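Here you get one chain, nothing else, as structure tokens; it is the form predicted alone.
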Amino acid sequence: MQNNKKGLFITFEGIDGCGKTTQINLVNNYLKSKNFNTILTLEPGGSDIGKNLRQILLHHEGFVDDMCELLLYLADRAQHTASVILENINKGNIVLCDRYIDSTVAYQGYARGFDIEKINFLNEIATKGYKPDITFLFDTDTDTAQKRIGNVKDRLEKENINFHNKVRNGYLELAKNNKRIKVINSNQTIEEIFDEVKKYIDEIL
């Protein structure tokens, strides 16, 4: 923990389709059932900004140049963490974010081809430095978490197959490097993720 004076910062990621929405709406219930103060976020649109820049990032329907892409989602963080993240920390709220600096580095480094060293510098700017306490990946296999995505998708989730392998890959090979990533496996049943993250719950609290 970062400062056990101040908030918790807990992240979810994973490829579309993996399961972490659920889980963060489960973990959101089960903090509010302890009496914590609880703020669930997302990115990109976190903030007020940042809906305006979601809605751009993944349901315009003309050309995104790889580049622009990348930068709105660092401006999107930017504002998010300063608005959003780092207010509520600072309050002593436990704040519950889908998505967050380990996107950007699987699906632009490892997926888009963005070198990576840049975007970690770059995540460092957008951020502040700021980092989760914890990260929840959770990992499924491509074909499974494209039949649960179903046939209505956003811009990213319309990427070929390959695409969506480069990103777990990416994903994984984070959490190699990285204490604070927990790897959950998502093929087992919501209840046997849930009761997996419920451990290390605890655990930080």
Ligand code: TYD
The other form holds:
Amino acid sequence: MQNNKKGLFITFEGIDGCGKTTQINLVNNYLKSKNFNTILTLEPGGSDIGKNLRQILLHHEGFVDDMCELLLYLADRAQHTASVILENINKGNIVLCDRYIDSTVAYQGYARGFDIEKINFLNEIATKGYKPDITFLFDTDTDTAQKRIGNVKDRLEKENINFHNKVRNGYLELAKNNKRIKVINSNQTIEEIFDEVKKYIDEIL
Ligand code: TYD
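Next up, the form predicted together with the ligand in place of the form predicted alone?
All chains and molecules follow, beginning with the one already shown.
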């Protein structure tokens, strides 16, 4: 395990509607059944301050500048990493986090168009350089994902299909160059997807 930390840090990524929330809950139940101490958390919104930032990021009505959006996600990450993630890992817990650094690369980098190197630098600052031990990328086509989202959409989900395709392709590009990221074909049943995830979890435990 990296950085001599005691716990484990597992992140879940993918486009909106990819089914990651179902899988994170299944992983949580699986680990609890094996008597591991887990904490389930998310970005944006996993810390006290983050709850307010999530409200702004997902539900603010009216103009939001792209740079403002980017920096709010990073502010959320800094507070969350410092007050929730590192603390729990240092206690020896397994932290399961719904979205983390790769979301910013995919959404604000590949989809909004910010320079990826700059995002990597900002992520480095916000996380103090700390990285997940393993990341699951739930990959599904954007049509299937849109159907799963349904009609009630938040600010990001309301972006057009072109945006979501850029996010998806960005994630896949990121996974190509990063062994930490495991791509899971999410056009399968919930059980089939979980079987794949479980194999990696068993390996890392
Ligand atoms: P999510 O919690 O997955 O949405 P939901 O609760 O509807 O499942 O994610 C919130 C949104 O924020 C999602 O559209 C992706 C976006 N996001 C970014 O654009 N950049 C980021 O760095 C993060 C963490 C999320």
